[in-house]
Structures are given as C-alpha cells and as structure tokens.
Amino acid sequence: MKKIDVCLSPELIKLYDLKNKVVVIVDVLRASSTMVTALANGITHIRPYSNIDACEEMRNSGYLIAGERGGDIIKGFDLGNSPLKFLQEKYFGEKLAMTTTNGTLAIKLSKGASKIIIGGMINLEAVANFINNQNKDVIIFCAGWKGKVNLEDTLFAGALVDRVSENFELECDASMVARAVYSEAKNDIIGYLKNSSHVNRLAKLGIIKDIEFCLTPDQFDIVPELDGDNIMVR
C-alpha cells in the first residue's frame, strides 16, 4: 500500500527522501491558498521566489509581483499575499511572481520530489482526489512559520490524512498527531484556530476576512501543480 507521511517544519525537511514521492506543500495562512485563489481565477501561472530581490526582478519580464514578509506587503510590490485579492478576476490573463515568508521557501526545498502540489482547505478535497490517483507515497509538507510548526498547517495536514486514509498507510507518528489534531477540531475549525500563534498574528493586521475564506474547506476544485520553475493548473 502507499505511504503518507506529514513533515511538520521545514527545519525537518532534511529527514525526508523526496525521491519519486508527491509533496503537498501547504501554507494555509496565506500563501498556497492565495497560489490555489490567483489560479482559480485567471492567473496564467506562478513563479514563485524565495528571494525578495529575485522576485522584484520579474517585473521587467511583464510579470505581476506579489510578496509579504511577517505578514506585510513587501513595499513597493503590487500585492501582498491575499487570496481576496484575486476573486475579482481583475488579474485575469496575467503571470505572477511571488514571495512570502515561508510558503515560497518550503516549494524551494522541495525539489527533487516526483510532483509538488499546491494544497490549502480550500482546495482540500482536490487534492485528496489527486494523491489518491497517483501511484505513489506522499509528503505533506507544512510550512510552519519560519522553521517553526504551525496550528493551521498540522490541521490541514491531518484533514487530508483523514481523507485519503483507506488508500494509504501512515508512515510515522506526525501522520498520526495531525489526524488527531483534525478530529478534535473538524466541527469549528476557526473557533479551534482562534488561539493559534499566526492567526492572532493576521488578526491584529487586520485581516479576519482573509483568515475566514483560508479556514472554507473545497472551494476550489484545481490542484496546481510545479512544472520546471512555474505553478500551474494542468
């Protein structure tokens, strides 16, 4: 049978063996949600950056540029990193670079896995429809909060464990603490997650709306996928 494990930090990526396995990288506050959104709503593809200078660059190439350090804008950007932002399929037709604080960074450490997928609540049963079809072991990889682990991230981590669990064996432990942290949680996700470090964090920006629409399970039923340097939907 296939395996699934949960990586629950990217300080703990180095113990992982990506070889031929699919990772679902997951940053639920904000960045794959507002990767999943931008997609869903007329974005050609992404190309996303762990470094800020980098990013900026791909504005002289006709790209949008998208980026938040901490939470924030990085000044000077065109966007942040909200997913609301891009409901309105204003950007429809255009390629976007990005950079955040942690979701660009965990795609970044991921390469020389088979795919890496895009995953986030609210494409969450996409996903699990996507892993199931694939003929091999997967890694969901949270991004956490700079090395740190995170609620959101573990909860998502868990619902998709949930899910896919009559097709796939649990590698290890973390597989079996995120379901758990999903079963206490699954009847109000977003009382559960009042609490948690990063969405007190967002909510002080100012940002429950954008919290609210990350926590909506399955509103979009797109997995994007890393082809070479861009994400896109196949």
Ligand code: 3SL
The other form holds:
Amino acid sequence: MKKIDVCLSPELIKLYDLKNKVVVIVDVLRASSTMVTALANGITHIRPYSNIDACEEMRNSGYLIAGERGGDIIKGFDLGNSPLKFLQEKYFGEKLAMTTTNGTLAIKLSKGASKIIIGGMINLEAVANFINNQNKDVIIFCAGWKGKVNLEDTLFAGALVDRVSENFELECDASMVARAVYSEAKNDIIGYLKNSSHVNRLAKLGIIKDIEFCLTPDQFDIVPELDGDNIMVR
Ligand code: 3SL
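Right, the form predicted on its own is done; let's see the coordinates for the form predicted in complex with the named molecule.
Starting with the chain above, the whole complex follows.
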C-alpha cells in the first residue's frame, strides 16, 4: 500500500526522503490558496521565488510581480498575497512571479521530489483525487510560519489524510496528529482557528475576507504542479 506522511514545518523537512515521492505544498494562509486561485482565474503560470530581488527582476521579462513580507504587500510590487485580487478578469493571460515568507520557501525546499503540487482547502478534493491516482508515496509539506508549526496547514494535512485514508497507510505520528486536529475542528474550521497565530496576524491587517475565502473547501477543481521553474495546471 502507498504511504502518506506529514511534515509539520520546514525545519523538519531535512528528516524526510523526498525522492520518488509526491510532495503536496500547503500554505493555506495564504500562498498556496493564492496560487490556486490565480491559476484557476487565468494566470498562465507562476514562478515562485524565496528572494525579493530575484522576484522583482522578473518584471523585466514581462511578469506581474506579487509578494508579501509580514503579510503586507512588498513596496513597489504589483500585488500582495491576496487570493481575492485574482478573481478579477484583468489578470487573465498574465504570467506571475511571486515571493512569500513561507510558501515559496517550502517549494524551494522540496526540490528533489518526484512531483511537487500545490494544495489548499480551496482545492482539497482535487488534490485528494490527484494523489489517489498516483502510484507513489506522498508527503504533505506544511509551510508553517518562519519554521514553526501552524494550525491551518496542520488542519489541511489532516483533512487530506482523512479524505484519502482508504488508499494510504499512515507513515508516522504526524499524520495521526493532523487527522486528530482536523477531526476536532471539522464542524467549524473558521471558529477553531479564531485564536490561531496567523489568523490573528492577518486579522490585525484587516484581511478577514481572505481568511474566510482560504478556509472554504473545494472551490476549484485544479491541481497546480511545478514543471521546471514554473507552477502551472497541466
Ligand atoms: O508565508 C507565506 O507564504 C504567506 O502566505 C504569508 S501571508 O498570509 O501572506 O501573511
């Protein structure tokens, strides 16, 4: 039987062997949710960068530049990290370069995996179907916050483990922890996260609508995948 495992923070990823595995990157609030929304709404592909200058340089190659630090838009960038901005038709057909605190870093740290895909609550069922159909073990990689564990990515990991549990053996206790947290939270995910650190951080910036959007499951039936340097939908 295939195995599924959860890496709860980027600080732990060095303990995981990514070779020949499918890695699901999750940063529910908000990088992975923004990527899914952008690609579902006409952005052709996304180049992820962990470094601000490298990202900004892509403007010279005709890319829209998006990114945040501490949740705020980076000075001089076209866009921050709000998924809601990509619901506008005006970005249809554009290519996007993006840098965020944790999400784009997790993508960089996953190089070496067989496949790297992007997940969030908003495409949960699509990701579940995708990994069910792959003949490979899976690691759900939670981007967390600056190396620490966070609740919303752990919840996503638990929700995904729960949806695919018939087809996968749980590899270590992190999958069980994530599933237990999800089972406690599933009837009121927004309420459960009310006191979590990143929800509070974003709430202080007045980004409540983003939080609600990112936590609403199954809005998009797409699975973005890293292909060379680009994240795209095949
Ligand atoms: O860290 C990240 O990748 C971001 O998603 C953080 S924020 O939600 O934009 O603050």
